[in-house]
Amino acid sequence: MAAERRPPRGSTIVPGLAYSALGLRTLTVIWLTVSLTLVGLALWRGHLWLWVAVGLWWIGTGYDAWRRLEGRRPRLWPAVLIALAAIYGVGWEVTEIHPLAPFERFDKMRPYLIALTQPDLLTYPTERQVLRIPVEVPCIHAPSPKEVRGEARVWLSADCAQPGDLLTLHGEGFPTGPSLELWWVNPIGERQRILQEGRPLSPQVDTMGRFQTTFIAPRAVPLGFEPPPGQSQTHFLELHIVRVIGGPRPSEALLEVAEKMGETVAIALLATTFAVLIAAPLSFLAARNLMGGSPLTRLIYYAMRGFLNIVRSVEPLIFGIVFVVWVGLGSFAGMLALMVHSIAALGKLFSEVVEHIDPGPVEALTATGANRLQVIRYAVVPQVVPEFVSFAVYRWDINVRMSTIIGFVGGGGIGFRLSEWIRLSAYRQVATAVIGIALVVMALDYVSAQVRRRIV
């Protein structure tokens, strides 16, 4: 018997050649892919340590190939560790990871964390007396105190300010019973509460009916509404004198969150329902075991698979932007965005369910002369319906969460209102919305889990 032909030891200079000569095709492809990746990263970033990693990878794989040629136990793991270290090192650099940033900038997050402990859930019927003080933003003249008189007297330390400037408000002649609130109104009528360390600022009136409080002028003008250079806009500082005249009741934010969460669930429900009705028949065209009979059906199979993969690769947020431009702001755009993405996602899942059915009933019906539609109706559908229902319920659960994000680009639901509250720094209302979203998602997750457990 002829001696077994062994690759020359010199082939380990290019380890991929040695792997190929040994018949290790998969390892050859992996070696070539990793080598090109490391060289590409070294050319892209230009770091010396990356070129060192390329050399060590080459040496490590060459050593592994030499051991295989000598019939010894393979030892590829050192080279693999080197390649992973290089790839993750570039990833760390590109993502600009700063482990201490969350601690150094914790003050930016503090208002949100405080608001989560004080959601806007209940309110009390009140009557309000409002004193308005105009403030020019930014300053185009020397600032001077601004005074407003009524039943009480208030004056502001400056009649103009830059965003971020420190202002002091004084008052005298106020009753001690009612509470005081400070609000800032921008030129387009948007009103936001003045905050101090993440908490709504409420000046305290002393026994003489006087108060003094200091706050920071907020950056309250939306993008696109800034004044031209050398000009100012008139903002208003509002002092609300609030008297409670009744018992507790649901707050306006709580009622709006409940309404918008219902809208969000409806968007997800309709998007999922329409997606199931379309994806279910399309999934049969994307199942290899049903579409492999002729060149035409194979062409349909590949076309359908390609269509589902392309649509599925586009994030729902992108579809949301497209449909907001197409059909306008609102829930309809959000529903269409989720529906299109769900069609592709469910079509892929449904087709895999069809491909893993028991072939026995299919073969039995085919042997009796049944056509393709009859085979699908009586041999395939009964097997896939439970899985289809399970995936549909799970997709509804996913779409409820996605619809919150779709709202940020104008797709309706709670996300749209949440984005406005975040922009206006209405932290207590944001906390109410976050709690509402969490409760609804938890409830739907429980319901969908129970449905899947009973069906599958």
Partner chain sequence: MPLIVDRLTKIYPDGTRALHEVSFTVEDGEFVAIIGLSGAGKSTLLRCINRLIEPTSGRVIWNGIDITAASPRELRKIRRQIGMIFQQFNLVKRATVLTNVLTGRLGYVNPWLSLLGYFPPSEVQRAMRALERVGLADLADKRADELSGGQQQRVGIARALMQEPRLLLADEPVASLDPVLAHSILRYIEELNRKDGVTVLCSLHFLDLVHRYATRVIGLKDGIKVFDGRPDEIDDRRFKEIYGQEAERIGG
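Having gone through the form predicted alone, I am curious about the other one (the form predicted together with its partner chain); can you provide its structure?
Single chain only below; no partners, no other molecules.
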């Protein structure tokens, strides 16, 4: 009987038709979808090899369909392999995968990694004594050595320089205790630390009170204030003699990170609390076991479910951007963004908790003549509260992590400051912030795990 109804072998020229004729509906749909996808990819990227893949897919599925017609075992895997190769090939290309980039561009990352070992945590109150040596940039005359006398004496190898020139500084009569710093000040007063191999230069004074150091004159000519051709500007080399006067205290960055971290935790706390207060009642409306009674309640159930699913699918970051526009930059916008997302996320979780309660007590209290609210209050609420609390604590934990990100779009907290520091290349401050975030998140993670373990 099957033999009589066997479709003609010619139909394998279009494998989908053969599948359809064989009554393999799912396979027909898959074949059609994959074929359209591959053709679409080939049209989009325009590569020859994609057209070859389309052809091979066609042949591969045709072969499979022919085998099925012959009553032999299907063999679809070569065609599947070709389709996957084409899809991943395009994916690889579109993602611009560059496996060597992390190694080749490691120098971009190095300052951050170095800074992580020396975060900006403590400062020592200092007193600085400054020796200023004028330097003409560029040289419009033959350079000659320059001497400056104070309590100590310093010589600079040249009184004029081009950016990139090698200069030597040596000094005599320095005390051995204080550390030395070299700064370059341009004509409009912008000050930069002189670096050597990317690290601040700090000459060492020997036991005789002398030091010598060589450095490169930095590129410090201010944009828009370039000297006219043939003229020079006066820059200053500053030698700071830095004496520590007193014990360590928290650095400005540390204080700021601590304060903003507190703000971040508070934003997350309020967002979570408000979200719980709103999500808890909503979750009862989104629980099938409580709302399955009449068509009206079932309508509310579906509406609630739909609402929660839609809101939940929007990333908090997007809400962050929306609320920053709506209520203005700052913590309030961040809090609202987290709250809205949390309402949906918690509402869904809570409703699932409600759906998985033991129906026994509900039945028992209904049988005593209790009304619907009484049944919820005495049979449902006691069963769900511990799990609600557990999910809420977990959500708070998530929200702390999330609110650091929301800060990047202007939602307040540590993220806002961190994004600024990243833009300013303030590596050590970035390190302080990153360490602060990591510590707080780890601590909260631990606390929330403990709370959840005790409750459930």
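Residue numbers count along the first chain shown, from 1. These numbers were taken from a predicted model, which means no experiment stands behind them. Heads up, when I say rigid core I mean the largest set of C-alphas that superpose within 1.5 Å between the two forms.
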Residue 84 C-alpha relocation of at least 2 Å between these two forms, rigid core basis: yes
Post core alignment: residue 61 C-alpha displaced by 2 Å or more between these two forms: yes
Residue 119 C-alpha relocation of at least 2 Å between these two forms, rigid core basis: no
